[in-house]
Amino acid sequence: MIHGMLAVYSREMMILRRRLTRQIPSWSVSPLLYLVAFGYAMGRHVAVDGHTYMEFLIPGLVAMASMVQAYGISSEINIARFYWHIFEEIQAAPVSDTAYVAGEVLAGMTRAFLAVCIILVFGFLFGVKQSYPPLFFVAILMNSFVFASLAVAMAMLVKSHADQSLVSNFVITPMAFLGGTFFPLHSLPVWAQKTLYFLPLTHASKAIRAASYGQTPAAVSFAVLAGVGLTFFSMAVFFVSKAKD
């Protein structure tokens, strides 16, 4: 199983490798963006729990990040399964479906976790000074496990493109801004508070920033993370085995 999935992952990686001077400037942009607009200009003098805006925003756009860019990995396993064809040859290959899961899920963790260091990165630019603990990396390693696991999931699932895109707009799209990324979810009616608390990314956003300001993150939250991933990895795997059907 572990030959089968390195052979997954280092396909992935190459293919990133030879992208990876126009993916950074991609990565960068929208959180670039974000702290201008809202972190800088918007947000100077803003407080909340006792944090300024900036170091509010910051471990929210590590949770963002995590996400989106986990879950993009779904667009290159339908490039190669709708245009390349490598789907089909990955089938006739000595890979389980477990492998084959395994090393697309780790592809985009590395993705995810190079798009936080370039958020990181900014943030020390911008002045922000805040802890980066372990467990802040193992916040966004479990993020991007979950959202990872999903894209591996949807990508078997949709038939084109355009029924990926649909994924996105209605899932990962609203989760981005709801998922406590930047705002506090206690300004937020009641009800809204306890529909929000099911999003995995909401937990994401609390571990990350709890830990981002040196405390120690909710049990909860990891809970509900590897809970939620394993069930998306176990998803993939299944709808995996489907689509070689």
The other form holds:
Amino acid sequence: MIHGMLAVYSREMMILRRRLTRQIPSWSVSPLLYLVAFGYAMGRHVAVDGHTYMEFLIPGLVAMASMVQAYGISSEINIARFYWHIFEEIQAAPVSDTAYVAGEVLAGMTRAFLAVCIILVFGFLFGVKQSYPPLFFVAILMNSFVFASLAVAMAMLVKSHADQSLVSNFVITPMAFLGGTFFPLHSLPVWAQKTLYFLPLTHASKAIRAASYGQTPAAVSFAVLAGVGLTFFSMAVFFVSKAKD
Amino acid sequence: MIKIENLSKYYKSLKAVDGLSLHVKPGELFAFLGPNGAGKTTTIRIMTGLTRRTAGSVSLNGIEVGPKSVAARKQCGLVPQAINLDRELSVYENLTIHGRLFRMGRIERKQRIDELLDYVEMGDRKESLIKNLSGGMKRRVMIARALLHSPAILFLDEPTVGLDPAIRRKIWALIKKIQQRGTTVFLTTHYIEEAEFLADRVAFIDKGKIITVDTPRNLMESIGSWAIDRFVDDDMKPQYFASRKEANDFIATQSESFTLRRVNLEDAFLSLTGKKVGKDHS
Ligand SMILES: Nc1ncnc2c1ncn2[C@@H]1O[C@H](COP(=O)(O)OP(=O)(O)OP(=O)(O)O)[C@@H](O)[C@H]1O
Ligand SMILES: [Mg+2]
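Show the same protein again, this time as the form predicted in complex with its partner chain rather than the form predicted alone.
Below is the entire complex, every chain and molecule, led by the chain shown above.
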């Protein structure tokens, strides 16, 4: 199990290493734009819950980037499977479905973590005050676990690249904006708050933000992330086994 | 070595493999010859655990094959029909991944990779990226990769499709060499000469069923030794003869002139199934 997982993971890391010089700029662009447009230009005179908007925004961007980048492996896996047929090479190897999913999920979490580091560097350069307690990173890892697992499940389920962007457009992008990333949820009507409470990203951004404010995040947020993450992970394993039609 | 009993695979109502039984002996070079859509790839995918079967059983070296059977997968090396190397990675990296997937230790892995790349004459392209290799080179890398973990059986799904004749012969020589080192080889092809040149035994397969299994020589001799091609109603209708003399006697009775040629596997396939094997059998 560990061997198979590490083999799958090492493949993704070899590819990532070759792409890193292109990846880093692409991971930097969108957080930089959000920081300049919303944080610097618009948010300078806005305070949220006694914090500057920049202090509010960075944890939101961290939550968003860890979701988007972890989910990003979905299209990679999909292309490797249907276009390059690489999935067969792994399927023909003595590697269990669980080990395969674990390796891919770990790769997604690594990507997410690197993207987060870039945002933290920007935060530092913009002179934003943050604290980084261990729970800050735990929340990031759990959030990326949730979405990397969803990514593998979707990559198995979805048959084409077009369907792939359907999922991103209807699930990932709305969640990126509504999951407590850019504005505090308590400014919304109660029914909306209640609905958004069911999104895993809402809990991730709440936990990440609380930790970065130096507070203790709510245990329920971690419980939700763990529950949703394990559900998605099991789904991914199930769909991988189904992929052998 | 390979035991297939009553194997079937249905895609909805389509019978891709239909009650197929087959035994391949240890050390044998066995070829599946059949037209497009005959079920060759599907059979290989089931044997290598990539596809679930609908019914029947497959065992390799006495180990039952199933989608979860890790032990059976260690017995197989697979060179699939489509190139499935990581294009952005180097030859060496591609093989390293394979070695890790098959739990080979670091030292053994490095040694085997160097050995096999020399074996397929790709030793000087170790650091090349896959996307910069030619089709024939990619095939050879795939063969090296499939042999890395020293499988007992090597499955080759149309190993020379799309390659020029010179490279094709080079791959044939390589496949022969692999068999001579004691590996059982199972290959599919729709190139007649490939089966004729390489295989100890050939199975004709069509519509998921095996039509006949025998040595290329027996298959050809079952219809005769010599052939002439006649045009009847705009179609080529070969006629077969047991001996050269018989053929010449026949030609003497005809008003047109014919070219006498040896019977080949295509003739055997044609007379057994009523159709040609491949779209291109040049
Ligand atoms: N995943 C699938 N879903 C539905 N039908 C399939 C699937 N895979 C194969 N088939 C069908 O099964 C039949 C056998 O296909 P297979 O690929 O085994 O043929 P083949 O002998 O390898 O042909 P070729 O020479 O073209 O490679 C074909 O009719 C094909 O369309
Ligand atoms: Mg095929």
